[in-house]
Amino acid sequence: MATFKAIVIDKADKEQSVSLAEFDEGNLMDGDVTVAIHWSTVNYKDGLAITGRAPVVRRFPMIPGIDFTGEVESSSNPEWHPGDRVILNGWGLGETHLGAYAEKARVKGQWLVRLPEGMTPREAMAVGTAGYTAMLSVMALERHGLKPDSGPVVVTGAAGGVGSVAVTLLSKLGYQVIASTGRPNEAAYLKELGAIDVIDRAELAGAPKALSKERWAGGIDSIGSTTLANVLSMTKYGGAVAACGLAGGMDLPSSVAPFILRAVSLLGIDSVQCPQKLRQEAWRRLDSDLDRGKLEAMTTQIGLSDVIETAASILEGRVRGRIVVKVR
């Protein structure tokens, strides 16, 4: 049986190990589509999985990596044929199902989305799960009724993957974007992406008040915890905040005041089990609404051998924008 390169996480005596190794194709998991993986990316969740700082991985050994683009090699699923170019985000990839940091994957055809015709495989992974999540967040705010003339929109963790794409998308759609970051040296970068103002995350780090001065009509938050509580307390009457991350913690030290006194809505964003119709719409919108030049400007390329080191960097807040991984 053939082998291929893969990053493999294993565990023995409660100690996790991770290495770049040769993986036997015969050990791939069940699925009706086999894909030759060309590109992947590094998301915050990938960093947690590889470093073991959170229990992301649920079975061992595991190939991490929660998303990829590639080409169908073989398929018994009538929807997919050899040569089809596909995207996969979520569905337990890299958690319960062998993932993307490998030259090959076997998956369920129902998990796949067709690569948009106007997007290259590399661009799709420059977007990755982080950018796809940002698009889901924008769409949720739009469904709530938020419009560019509703008022400014705040984006937390703005220099990260979700934040960078969110700033770029919102700006192109005509919104006034306030970018919150803990890295003041990234202010010029964020303004190049379209932010009209950059604030220090310290402004959202204090003990939250039940209600604070109204500052924005909506927000996209990838931090959670105290940051999200402060964002909610500063949201204008009838506004909405899309919550899509927990880099700062899973708790929410807030009160009901924003919800019942200002009619603020908290919109939960899930990219893992997101219905297929919504996924397809998100990728269609990314194809049409994302500035390719700005996407390229925020993107760094690495190889498969660089992923393990990069995983630690993304958790330490030392990664700006998006990272694409050239797998093959």
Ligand code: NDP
Second form
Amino acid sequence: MATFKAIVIDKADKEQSVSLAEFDEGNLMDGDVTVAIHWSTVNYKDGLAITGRAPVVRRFPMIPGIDFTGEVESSSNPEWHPGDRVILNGWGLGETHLGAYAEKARVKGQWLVRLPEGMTPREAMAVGTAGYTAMLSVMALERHGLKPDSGPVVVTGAAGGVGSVAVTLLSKLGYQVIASTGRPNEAAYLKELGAIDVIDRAELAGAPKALSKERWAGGIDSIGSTTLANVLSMTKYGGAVAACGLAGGMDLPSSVAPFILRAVSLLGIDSVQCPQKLRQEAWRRLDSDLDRGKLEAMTTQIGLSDVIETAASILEGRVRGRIVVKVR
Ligand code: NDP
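Switch from the form predicted on its own to the form predicted in complex with the ligand and print that structure.
Full assembly next; the chain just shown is listed first.
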């Protein structure tokens, strides 16, 4: 039986183990499209899955990795043909379905998005789930009616993956971006991506007041918890905040004051079950609106054998920007 290289998570006696191994092709799960994976990436959720710090993986053995780009090898789905270049983000990949840190995957054709014409497979994974989530967040703010002349926007966790892409996108679209980070030494990096101002995340870490001085018309938050509560309390009348992450915690110690006294909206962002039409639009927008030079500047490349170590680093907030994984 043919095998391929993969990172495999297993569990015995409640102990999780992870290793780079040869995986038996016969053990691939059901699906109508088989893909040769070329590139993947490391997102925060991949860190949680590989370290076992949160119950992301819900089947063992599991190949982790929530997104990939690759080329269709074979397909019984009329939509896809050998040689098609595809992207997959989410849909349970690396959680309930064997995932992206492997040379091969068998998936459902309905999960796939065509690689945009103007984007290389490596660029698409430099974007990855983190960047596509940043785009979904920008689109949600736009649907709310936010415009560059509404006022400044704040991006929290700015030196991380979602944050770096969000800063880059918003500044290209003409917004005045305030970047919040716990890494003041990354201020120059964030300004290169387009931030007009960089603030210390400690400013958003204190006990949140019901309402504070209005500082921004909107924001993209990947931190949750106290940070999101503070961001909401500082959002201007009629503004909106897209909440997409929990790097600081799952809770939200807020009050209804920003909603009922300032008509602030909290917009929820999910990339995993996001409908196909919205995904395609997000990738089209990423193709047209994301500065490729800045994308390259925020990206570090690693190999499959470096992924396990990098998983721990991303949870410790030691990864700057985005990481691409060269799978083949
Ligand atoms: P990264 O690790 O790349 O970025 C997270 C950033 O958050 C860090 O770089 C750091 O930024 C900041 N941070 C980390 N820990 C803390 C803390 N305890 N308190 C305050 N700030 C902190 O992760 P990603 O960008 O890949 O993901 C960010 C979040 O978004 C994660 O929670 C992830 O699960 C979520 N996410 C959600 C998705 C969805 O579908 N809703 C999809 C993708 C991601 P700095 O150093 O600048 O302060």
